[in-house]
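One chain follows as structure tokens, the form predicted on its own.
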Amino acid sequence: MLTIGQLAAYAGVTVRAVRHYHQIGLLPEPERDASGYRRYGAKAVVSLIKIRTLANAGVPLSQIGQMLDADASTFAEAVQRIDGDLRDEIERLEISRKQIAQLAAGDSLALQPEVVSYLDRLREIGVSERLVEGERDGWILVSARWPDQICEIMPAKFAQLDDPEFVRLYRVLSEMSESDADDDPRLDEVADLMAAGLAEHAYASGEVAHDGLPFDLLDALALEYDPRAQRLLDRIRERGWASWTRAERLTEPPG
């Protein structure tokens, strides 16, 4: 006859585990002997080894009791069901691993590779990190609402990087992002560049709106990054455009 410590050592588990199995009803708890100790026989060792084997295989403790009492057919069905649950869990964990890896990848979090490459190109043309950060968060908003169309619009975004006026716009914005001037004199230049770009885009696309894009959120995001964005928005509207985020003309002049 074995003490609880000897039983645990024989089966390769801890005494704490044995007591837990007693508590949840997986392993019967023997009566105490005349000396006040609980003694375990060979059947208890066998039962404990079975419990340990099933638990190590990933079988939930709540299902082990039923499996120990099941016939061969029921046991096989339970194994198949648990195997399916484990496959689902493995798939979920693999997805989690990829997401965790993205956390260390900076821009890759919640963004498609094409957008990440675009952000890298912005850095290459001299765009400040603060401005890239705002651009990145804007793309996160767009990607969440318009994920399937990102690949369609990125070629046009990359083509803009060959436009000197577009590059000039981002460089001036970068310079402004490093300044704390409340009413920066460069706002007018930025507004002119943006208005020219909006006009060109409207001519090329016929002012077709992209339904579902979070334009209001994009505008709000810019204001949260830099309150001076409101002054820029006012200047954009003075030039007849609803916002810098879409090529949409105002029906009435701002008043």
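Quick caveat, the model's predicted, so the values are computed rather than measured. Residue numbers count along the first chain shown, from 1. Whichever C-alpha set is largest while still superposing within 1.5 Å between the two forms counts as the rigid core. First, how it differs from the form predicted in complex with the DNA.
With the core superposed, Arg145 shows a C-alpha displacement of at least 2 Å between these two forms.
After superposition on the rigid core, the Cα atom of Ser35 is displaced by 2 Å or more between these two forms. Superposition on the rigid core between these two forms places the CA atom of Glu77 less than 2 Å from its counterpart.
Structure of the form predicted in complex with the DNA, please, following the form predicted on its own?
The next block holds one chain only.
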């Protein structure tokens, strides 16, 4: 007769594992000797080895019991099912690996490569790191909800980079965000540039751009990054636009 330690050693498992199998009813509790020790026979060793064989093959403990006393076809069925589960799990992990491989650079976190290179272009034209981070978070919001629209939106954004007025807009915004001044004299210039950009964009896209995008959230994000953005938002609204993120008119343009 074997003690639990000998049994476990024979099957190559821990004592704790054996006791666990008892607890969940997978391995029957054996007789006890006078001092309360469990005493095992050879059949227990065989049972334990069978259990471990299935467990090593990825069968959940909860199903091993049924499988051990199933007929051949039921067994084969269960094997099929478990193999399918394993396949799914492997697939999930493969996807994870692909995803993590895309996380090489910091910016690419949750962003498509087009957006990453757009952000790099912003840096090249002299936009401050702070403003770029704000842009990045905005794009994270957009691409989280409308990942498919990103590739439709980006070409227009890249085109803007060739527009000297757009470049100037971003540079001035950069400087303003770096300064500590509460009320910057360049606010009106920036608002004019923005309004012009919005008008152009509205013309280009026929004012039907991207319904359902999280504009409120984008505005809120900007305000959280810099509360002074409220002043700019007010100026934009004075010029008849709903927000800088939205080519949508509140009022018709004069004339």
